[in-house]
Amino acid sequence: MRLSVIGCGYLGAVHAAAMASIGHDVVGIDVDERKIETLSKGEAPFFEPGLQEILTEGIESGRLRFTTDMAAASGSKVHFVGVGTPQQKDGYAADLTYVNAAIDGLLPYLSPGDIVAGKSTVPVGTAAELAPRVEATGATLVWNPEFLREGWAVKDTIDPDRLVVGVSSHFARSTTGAEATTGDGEVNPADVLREVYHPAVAKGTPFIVTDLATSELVKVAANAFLATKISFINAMAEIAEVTGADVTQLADALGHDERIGRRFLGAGIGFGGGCLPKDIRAFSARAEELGRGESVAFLREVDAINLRRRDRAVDLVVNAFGGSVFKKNVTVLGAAFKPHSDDIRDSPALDVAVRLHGLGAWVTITDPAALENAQRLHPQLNYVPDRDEAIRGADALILVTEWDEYRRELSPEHASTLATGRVVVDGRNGLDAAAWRAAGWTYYGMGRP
């Protein structure tokens, strides 16, 4: 199938390249023209594990090219729309500056029967208001969420643990099936949606169709989850340090009860990146827009609570050194936002750093992916790529980003040899405590003894 990809970010690029992979005929469309350059010469321009080698097949295969043009588009059955919704300026709102410049530039460029397929994470009830722009060409407008994690986000493009495809009402009241059609013979895109992911679909990935307003709340609604469970943790993790319990025990029993589970309930310096910050912030914004402030006034303490342990990782710092790292080596094991990825959007990692240096500490920070892009938004700080040289005549480590080269390929009696001092901070709560006390270490972790 001949499919276009609006906007060519990290969700874009990685969509295209993943359609390409599994056979369809695909344009991305940028108005970046470097980033379209780049992406032209089949060079990934970001990291993501498994995104080079299929940018370079789709490339060499001819079923994937890049353009600025979005007349490139014509032609195409379905429209993936991926452009970003960053935190307005002023405010927590999303905002859709970026969303509805594609929609208008991609409308002259719509034939009778297209489908154009939002992928963007929006607030509840932006696709009912882009609906009727889309319909007077003649094309459908769907939504159809994405739930990629960085550092897997080619896996679960390919293979996704669910696909969720919002309809029109009257396509979701409709029966699903082969070419199911509603009582005006229309065929309903999401058997269309089925075809473009007919490999996933075929072997069994759940399919859910929905109505436009749930697609979109589906999204939001699963990162105020994992954001909550992420909270609910670091808020035991600061009873546990005013009472001398273990948040690490206290989360594997908890994660015993089937209803609970253990994932995500790692206590230590908190989320970050691009997508779970400014996503609670934007569905509690649209919930006071609706009247319904209320009903997730407890995301703001879930914010307040992340924010915290960002403060709680420097507080370890500062105390290890008897209230000041003035002129301390503090070398940070970390700068992106969580491991096998260079983003560094709303990272704790910096965020720490960046609080030390202006404590006075002098601050090395080290991480195999994004010291490139560190380095571009926080020049005042040193950067370097090899970890020992990073550790080399540090006074205290502290571990902020749960690489493996740092949480299990680092041996504290390796560290030892090049570090002056014997101070280190667990910000992830990855380390084995016991083995770098044992070598000598003052070990702290996040919400432990």
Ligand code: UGA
Contents of the next structure:
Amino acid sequence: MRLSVIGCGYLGAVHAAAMASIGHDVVGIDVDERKIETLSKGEAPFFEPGLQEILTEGIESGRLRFTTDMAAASGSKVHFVGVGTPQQKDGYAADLTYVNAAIDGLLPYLSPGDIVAGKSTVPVGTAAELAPRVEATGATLVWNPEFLREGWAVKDTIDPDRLVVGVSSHFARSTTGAEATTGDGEVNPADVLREVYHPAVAKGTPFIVTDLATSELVKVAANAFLATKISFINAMAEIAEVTGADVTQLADALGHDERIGRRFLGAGIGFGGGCLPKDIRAFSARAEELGRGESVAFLREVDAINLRRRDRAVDLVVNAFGGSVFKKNVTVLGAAFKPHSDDIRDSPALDVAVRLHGLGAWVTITDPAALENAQRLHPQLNYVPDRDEAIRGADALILVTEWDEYRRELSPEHASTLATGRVVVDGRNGLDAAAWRAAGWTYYGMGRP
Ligand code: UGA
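To test you: the structure above is the form predicted on its own. What is the structure of the form predicted together with this ligand?
Following is the full complex, with the preceding chain placed first.
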């Protein structure tokens, strides 16, 4: 099928390449000339396992191309819109400038029968507002939220755990699964999307057809739930800290209850990235606009707990030196918001590093993938790509992104040959506390005795 993908950021670039890899003929469109140039050469503009391979394969096969010219969308059957919806500069709500610009830019190139499939994370109600503009061209608007995780984006796009398609009400009524058309012979857009995602559909991936509002809500509700789960366990860490309990054992014990599950109960310096923080804020803002602010008031607490954990990690380092880190060499292990990513958007790791620098510590940061991005944002810090060089001479280490290089592959004995001091703060509860203590280190975890 001929597809266009408007917006070639994290979501769009992966989506375009993934759709080409399953046999579609895809054009990716973005206003950013540098990004298009990079992608056209088959180079991934960010670190994402597996992306490079499918980009090269797609371009070499001729099924994938990238351009800044919106006219290239003309002739595609489905137009995916995957532009960013960042937090507004002066508030918590989502900024829909790019979504509106993408839709307006696309309108002249739509033909009757085309499908515009929104993928961006938007406040509930956005699709219904956009629909009349799209429908005036004879095309149909559906919402098809994306649940990909960075680091697993290619797998999550080709083989997701569920597919959700929101359609306008007259299609929603007729879509029970088997029907391909509405009563009046019109093709149901959900069935076209079934064809687009044929490998996942063939293997029985749940395919949920719903109304526009539900599809928009599924996405923000999923991220709100994940953020709440993380902040729940971090709240338990705060209680553990005043009672001598161990939050990691608590999480293990809770996780054996299948209704709860162990995943996303990793206590530490909390969540960051381009999605969870901004999505829960945008959700609160939207709920307030709808007069239902109280329904998600708990998300403010989720946010507050999350931010307090960064303070806690900084305090652990400061207290380890009796109240001041002035002129102490602190090596920060990690900059990315999570491992297997070079993304530093709202990274708790980088935030902790910047705060320690602000308190007068001499901060050295290392990270296998995110250093270039981090350096661009915070040029005042010292960046050392080689892990061992970064540790050499350190008075204290703090683990803030649980890359295997630090969590599994760095033995305390080896660290002892490099560092000057023997203080280690485990901001992700990823280290073997007993082993570090046995090697002579003073170990501090998050929510652990
Ligand atoms: C998240 C969701 O997991 C995806 O389903 C969603 O599609 C995506 O946002 C999005 O909206 O685009 P992602 O931002 O890639 O994906 O990262 P996660 O794996 O969810 O991790 C988010 C943050 O939570 C990271 O900073 C991670 O370190 C932290 N985290 C995660 C914890 O602190 N504890 C945990 O137990 C798990």
